[in-house]
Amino acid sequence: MKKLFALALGILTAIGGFVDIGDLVTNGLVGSRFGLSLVWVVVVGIVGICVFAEMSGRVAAVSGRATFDLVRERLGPRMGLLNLLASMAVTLLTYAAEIGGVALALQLATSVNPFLWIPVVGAAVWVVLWRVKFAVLENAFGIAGLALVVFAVALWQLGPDWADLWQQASRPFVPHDESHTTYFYYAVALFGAAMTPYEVFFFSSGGVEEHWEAKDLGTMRANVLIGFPLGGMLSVAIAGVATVVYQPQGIQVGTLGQIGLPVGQALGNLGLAFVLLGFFAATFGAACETGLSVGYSIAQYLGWQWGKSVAPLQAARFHTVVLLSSIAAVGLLLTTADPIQLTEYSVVFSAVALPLTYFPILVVANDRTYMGRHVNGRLSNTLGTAYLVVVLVAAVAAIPLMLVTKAGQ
């Protein structure tokens, strides 16, 4: 049972990384417009996040230190600061999007305007991050987020033409009514949603919180190899139900409610109840991850005491950063910014920040000063280097594609 709960960190990271508000929105929209022709991007994203999450988790387990702590020391304060500023801009934007996602999920459950929920959600997330133990956080939201498996059940119940879905997934194509630039814009968005920077910050910092050591590398890899592929499969299921229900009718998904409706069509009110639980758990869990990631990264770079396992008075500056970032995220949303549009921007800007996130991890994972005999092997370096090329291409293409397509319009 202890080993089972040890996997909860990976499950929470996967549910909050692959199936956060960004993934819910992007996969639903992509499924309704492009069918399963962009599933290859999800597969590429799964492999990529597994490669770098394994590196960051191994670094944390062997060195006992988290990502930004080592990046500043290994690459110097200037490179570390550039990394920090780029990743924090994206993570804070994502934090606001996740809080907005929780508010949208609560709107679906209560019919109360989401802007009335936003301050309540922001305060609730901060209280959880301040008072709730890390183990409770990862176990509760990681396991509750598994309610999103209902999308896979609904896809089966809808009885689609499996041969047609397989053909769409295995032979990518651009639909006749879509442009190639729009297709690749959403490819970059899906890739950014899969490999958002906060995932590795949270994963490595969580490993330090749980006192991983070199003997725990097997558990860490199980977290990676079970959690992230699970998140990827849920992403494909979300795109699948949108493909089956909306694409034949030419309906473009634009709201969180539309994403969940096919489950209600297939499974009735019970299915919708699971959808609402899954939406809430995934977005709230992701909000906790991103909020912690802001605090983790700034505190680690500046050398402050940090962590949920540390008494708040001993890590006062860490908790102050989390509080201020929560206030800033709520303030951004209360400008009446559309949480869905904010989500779409956050996943695209995530792609822009990817090289600054993953290059330092590759460097540290190859440094014997920190890693000893646990440095990267040939396979890790080959995959890591190949993915740096991919993330660089995605980063360079993201903004031009967003401008040319008017954010996928």
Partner chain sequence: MSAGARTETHDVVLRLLDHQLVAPDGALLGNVDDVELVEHGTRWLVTGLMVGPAALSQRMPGRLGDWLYAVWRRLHPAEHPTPVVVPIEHVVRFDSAVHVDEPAAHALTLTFGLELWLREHVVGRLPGAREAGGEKPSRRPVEPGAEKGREGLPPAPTRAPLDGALGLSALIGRQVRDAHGEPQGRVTELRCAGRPRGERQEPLRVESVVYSRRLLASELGYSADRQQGPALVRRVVRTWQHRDRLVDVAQLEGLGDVDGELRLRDSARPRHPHDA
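Alright, leaving the form predicted on its own aside, put up the form predicted in complex with the partner chain.
Below you will find a single chain and nothing else.
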């Protein structure tokens, strides 16, 4: 019974924790411009994150090594350092975007200017990272993030033409008023939003924090293989709502408020309350995950003691990095950078940085001295190799597409 409860809790956390500011913004925006014609990318991205997270979770459980431990040992200190710098630049950008997202959610709830909220949110995130236990932090925000299910309910209530939506999703085409390059630019952005590298840094390091062993592999797989796809359904629901409400009128979504508004239209104030709770929990939880990921990764590269399961005084360098990255993220936002725009850049650069960590994990998941009988099987390797190609194509295409489309305009 207790085990079942833990399993359910893990799955629910994975569902609610899947969506972050990148998924919210990109899916809302894409829904309003392209309808459901890019849903196939969300599906590709979800299968991809399942493959990647399952491999890195398995490596973490069996060998006890998290992502940047392995990056350093397989790529050496020089390549590893370049990799670390690129991955941390993207993660820090995402961290700033998440904090900005929390501030925007609070603005929607209180009408107080987000720039007043940003330092408060930054401080609050740091206090949570400093004081709150890992398990509490992970579960509380994940479960509260489930409030986003309200998007699925709203989609139902809006009474769309389901046959038309299915048509759009199952027979993708480029809408006549959009160019092919913008279409594929947003395809890369959606892919990056679903397969953000920090998710894997956090997932594998969290596994080490929670002392996973080979016997926990079943639970880990259930979390990933059930939780992430269901979380991905929330992304699709967000895109669906934007499709139904905005696409026919040709309105391009540009704010977090616009993304949540149709839910109010369908379900009234109670619906909006759920949206706000969901926005807050999803972005705050993701802010915690990205902030920790920066600390985890830098400490792992240098071999420092890291983690929240040891007393803070034993991991002074780790906690200093987390503190400094929180300050840097708030500083970046206070340059009056637009959090929505930060988010759009962060998902595209996520796609660029993805192969840097994906490839070493794929190699180590095949190392029989570490993995023994838990080494990648035929299925993992077929999918793993296929996604290596996908991830490389997306990474190479991202920046040219960004330049050609002037970031999707």
